[in-house]
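As structure tokens, one chain now follows by itself in the form predicted alone.
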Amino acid sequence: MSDAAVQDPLLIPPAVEPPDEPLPYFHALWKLMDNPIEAWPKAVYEEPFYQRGDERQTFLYAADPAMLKDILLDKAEAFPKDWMFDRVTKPALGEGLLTAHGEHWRWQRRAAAPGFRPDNVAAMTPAMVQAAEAALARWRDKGEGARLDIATEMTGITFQVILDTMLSGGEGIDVPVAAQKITDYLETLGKITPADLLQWPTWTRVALAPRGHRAMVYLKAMVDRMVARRRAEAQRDDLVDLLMRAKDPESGRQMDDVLLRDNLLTFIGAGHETTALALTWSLYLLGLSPETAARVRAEIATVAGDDSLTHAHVERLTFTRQVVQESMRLYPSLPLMSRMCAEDTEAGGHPVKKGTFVFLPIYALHRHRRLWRDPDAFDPDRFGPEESAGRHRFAYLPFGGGQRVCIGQTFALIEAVAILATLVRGATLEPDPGHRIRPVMRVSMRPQGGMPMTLRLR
């Protein structure tokens, strides 16, 4: 991006730019599998609606807040995850959190969320703040000038801080190993495959991908030793005891194994990752325009002068916090949801008949025609509180929503603030001119091919 374009109040970041018509069946279906978010036409972006489909399948994107909040919350028992969801994540995560269904998934959030009460939180944000200080002192090593792919320097960071956090340190656990068997799993079983469109076994996904079964066979692994370790020790009151020791109220079960080993799969591959892609986003974006990283530094400079950033003080960075917020508006971490219509029912007063396929796309929601000014200009001011008493709580959705709405959002936009800012007080990150900044969904949505990005030290 140009100089001049850096400059201009109305900063228009690299985004995806959808077909003007649907595409062709074939290439619909290679762009499926190669990055589902290009395959969106303009009119997702722009109508409450969209939906096409055949007597054999009916697709439909719901961008309607309304339709939304009925999906996710008001009729969520006739839209359940789809069977597409479960195949790309079940293999790694089992019946976790975040893939079980009804009840058993009720206990288990139920179980795990006074790990994520203010209270606890609050006294996570001091290692939160370290994690981010350890980084800029390795920044320091490197020196002025350093090359640094900011993608994999904020995965490191968010993995600490899970592993400092929910797992009392997690000894024995390689921290930059384990980062890269996850960016494996997610680059290769993350992601659709001709496999899930003819519904093959499941086995057969993990087949196909070795690199991606490796990966997934280490981490399981990594967490048992730790499971069998902490199942034998004095208990620390983090995030594991609190699950060794959950208890469903109702049928008195309790979390076996191999259930626990998938919810701690769960905090710290989703835990870490959503994180560290918000921090990646608006790193690039503050290095876009220094004009809104100046009022970042300057707020930190009057909420906190030079002392280290405690939790109050992360409190107040109203600013900082909108950034963040903006970042994720445009470059969601979930870009897509998908759920199937169990029965025949309305959606925002829309008829939708059972066996409906329905996408919620996060990344079209969030720069929708109908619900954002400008939708794809940086702006963090419209996350202050005069535009953002009017918006519908359904028309931004960077954790989801309704029932199922991330349990760990509170803790994930804590983190994010505190990292951020202790970052931007101490180095200014310069984007790499000549790196193409392409959005590929991979569960997630990652900038292709990382973020490199130039250290200026401050």
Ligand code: HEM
The other form holds:
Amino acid sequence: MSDAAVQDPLLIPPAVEPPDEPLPYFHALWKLMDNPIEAWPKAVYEEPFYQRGDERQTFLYAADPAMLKDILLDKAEAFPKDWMFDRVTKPALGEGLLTAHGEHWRWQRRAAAPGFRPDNVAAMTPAMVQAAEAALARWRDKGEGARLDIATEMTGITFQVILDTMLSGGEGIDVPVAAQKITDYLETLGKITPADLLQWPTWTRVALAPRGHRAMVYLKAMVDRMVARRRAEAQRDDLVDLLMRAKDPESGRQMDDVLLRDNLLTFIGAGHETTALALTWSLYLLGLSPETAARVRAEIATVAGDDSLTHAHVERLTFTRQVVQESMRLYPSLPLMSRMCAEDTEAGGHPVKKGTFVFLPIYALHRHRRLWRDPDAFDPDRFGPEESAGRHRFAYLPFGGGQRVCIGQTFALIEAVAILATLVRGATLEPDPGHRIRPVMRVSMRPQGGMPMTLRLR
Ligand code: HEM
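Here we have the form predicted alone; I need the corresponding form predicted together with protoporphyrin IX containing FE (HEM).
The complete assembly is shown below, putting the previous chain first.
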């Protein structure tokens, strides 16, 4: 056999096993609480769209890029964010950028956009590298063979990055306590609960989740104190200042203290867990594929030698970036988005009735049988220029798409590449063969029970 004919076996990491047929009602309801993605039948991965429901409620799962483009971009006005999303997010995030609708959303988006311009992000790269180097130093103290929960480690790093880059270091914030409160909140009030499915009054969600409520009160008070302090201080030109001074050019309105708090909590919440998960899954996949990790290290050596990474280096780490992109394809931090159809219309040539609940099953889209070759295999080369060239823009949506696309996407990609490269250079992380990896959806897609890995120092 010639060398060219020798193919490396495909690496197929753990995946959700979809049922052949839709689950019976009570089984599906239980799955909705336990791990909603496990309720999606095979058709969601195989057909351009999948529709279910009765005369009261229709559910549409859209996995056709042309349909997704209509929903998120061309006909976005007909597909606003839905009441379930509002119900789960608004108690904590109020009318901030993630949660606001219509004109109130638009002016906030304009106000925050300059903070995420590429030149601003470039200035933040050193803080990202530093946070990863500090973590490596802590790992060295723990020593060769230490067992680390990489999911927790990554959350610690990305939380520090948000504080350093957006909130001038986050003075007055007790980082371990705040991180724990965010986890408490996400595990309780941050997800869909039985009270939501049964459409009980919103106060019942809070009554059923006292730990989450206490966490929310703590976090709001923490940010309120920061806002009060910053109003009285000189300018520092970070995101807090940018939002404090932002003025809608049309109406002249500015953010009051409550809206400022909503937005700061939004950036703290949306801005670190998602990136931490992208890093967790990337490190796991590199742990499963030492050859890919070796390619990443070789690229870093070529681009930066032994120097500490700069923004210019990070921009040139194209293969490392492909590893992050491929990890977010297989394990998107947000595996499901949703919208509500507000008027009779059509999407991707298919009629959609007003009131239809529209699911954007990103996890299934990224493994769709009609869109990807070897859909369940880990292969960063598919994000190389050749294979990427013919791909529909709406076939890959880890950051969403259209007008509500993630405002932090450039920031997050630079951050993930900078941190991944710094860590991979200093350490090898081996997955724990005794730990079963089960991807579960808790709004975001996390490995159940964390991601234990063994540290090998380099
Ligand atoms: C890997 C990391 C990240 C992922 C996967 C991610 C994913 C997403 C997705 C899918 C949406 C769209 C939600 C929808 O349309 O329903 C979104 C929106 C948003 N993201 Fe991210 N995000 C990441 C990092 C960040 C960072 C670092 C920040 C800020 C520092 C951020 C702030 C936001 C905000 C404010 C929105 C709402 C934008 C709007 O509606 O105008 N995200 N993100």
